[in-house]
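Shown next as structure tokens: one chain only, the form predicted on its own.
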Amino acid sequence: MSFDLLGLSDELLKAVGEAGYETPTPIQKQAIPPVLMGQDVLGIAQTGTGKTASFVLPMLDVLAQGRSRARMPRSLILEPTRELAAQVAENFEKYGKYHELTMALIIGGVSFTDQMKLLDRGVDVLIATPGRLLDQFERGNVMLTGVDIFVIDEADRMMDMGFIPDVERIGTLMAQRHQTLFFSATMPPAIKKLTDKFLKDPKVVEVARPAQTATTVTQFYLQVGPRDKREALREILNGDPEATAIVFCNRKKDVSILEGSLRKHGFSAGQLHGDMDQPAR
């Protein structure tokens, strides 16, 4: 199946083609048609399945009709982190190049004044993290009663980060009649309860991330004792002095310890984990 069989506009198909995509992923095949028809959608899918385009593409065509009003966005996309929100914004810019739609990104690290100016002009698409959105709401800079499409993305990550109460509150600030698109990689009881609250007779789409390694990646493993891991890692890194690497640890404490060990042995290393503040990251 190609994208031109999903009911998307010619303008959108042109943008998709210019982005280098010819065949929709399974979640795009299943989610795009019901979104275009105004149906609620429950998508159970991990990152890497093409999930973002499955709601961005049809939203662009749906929002092509209508006009935005000051401080009243026509659609709202909630993301758990500023990085994910920025990625979604990039998708709207890439695929919406032939649509005259306005967009605002409401996340931490960006001045309130600049965000207020965007909201005052009116936006078709508002992409936000829950905390910063509620800050703007409390200041009277945004109203959500005009939202026609509400997207909750990465819901299980929202739960892990403690954002579910904020998400529930944001939901109460909207008009009762709107379309909701809900995406989560897993469906624990707390998330299932949330879907029951937000969704009405949804189209359920469940896809697994393809268990496939990129052809440019070589996989292998070394079986070593707990005390030998750092030495084994140093040997691997020394095997290709020009190479760069990302090393994952299962605890934040281990990240700091490993960084110190690598620096001690002459490697240029940095750390990244959830206990670091945003400027340090």
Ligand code: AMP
Contents of the next structure:
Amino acid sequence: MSFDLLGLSDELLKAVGEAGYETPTPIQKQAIPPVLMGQDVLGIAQTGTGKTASFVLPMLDVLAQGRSRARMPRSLILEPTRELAAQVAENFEKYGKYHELTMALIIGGVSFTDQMKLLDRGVDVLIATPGRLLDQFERGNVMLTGVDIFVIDEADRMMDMGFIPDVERIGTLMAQRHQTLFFSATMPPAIKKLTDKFLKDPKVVEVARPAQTATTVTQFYLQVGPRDKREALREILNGDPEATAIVFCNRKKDVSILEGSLRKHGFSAGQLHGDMDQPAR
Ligand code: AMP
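Could you switch over to the form predicted together with the named molecule, since the one displayed so far is the form predicted on its own?
Every component of the complex follows; first up is the chain already shown.
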């Protein structure tokens, strides 16, 4: 099956072709037609399945009709992290190059003064993290009553990060009638409850998990005592001096300790965890 059969505009098909995509992924095949028809969608899909394009593509065509009004975005996409928000923004730019739609981001690390100017003029697409958005709402900088399409992406991750009360509050700031697209990789009971609240007669689309590991990766495990772990790691790293490595730890503190230890043993190591500020990351 090709993208031509999904009901997307010629401009969009051109941009998709230029992005190098020939066939829609399963979630795109199943979600794009109902989104174009104005239906609510519940997408149970992980990152890697092509789920971003499954809402970005039809949204571009739906939003191509109509005009934006000052401070009242026509669509809102909630993302749990600024990195994901930035990725979605890139998708809008890539696929929307033949559309004249405007976009603003309300996330940490992006100057709000610039985004404010865009919002003031009116945007078609607003991409935000929940806390930052509420902050700007409280200051009267943005109104949500003009939102026609509301996307909640990575709902289970938002839950893990404690954002669900914020998401629920944001839901109450919108007009009654709007289309909601809800994506989550998993459906624990709290998320199921949220979908009952937010979605009206949704088209449910569930796709298989993408391959979990690249076929080029060899997996093995080593049994070592707690005190021998660092030495075992050094041995593995020394076994292939050309190789680069990513090491995951289950606590931020351990990340720092391990980094210090590796450096002490002459490895060039860096760390990344949630207690570091943005410039340090
Ligand atoms: P996502 O699940 O949205 O994070 O997308 C995963 C990756 O798949 C991204 O790098 C996309 O650029 C890519 N992708 C999305 N749709 C397609 C498609 N139809 N064909 C090939 N690659 C795609």
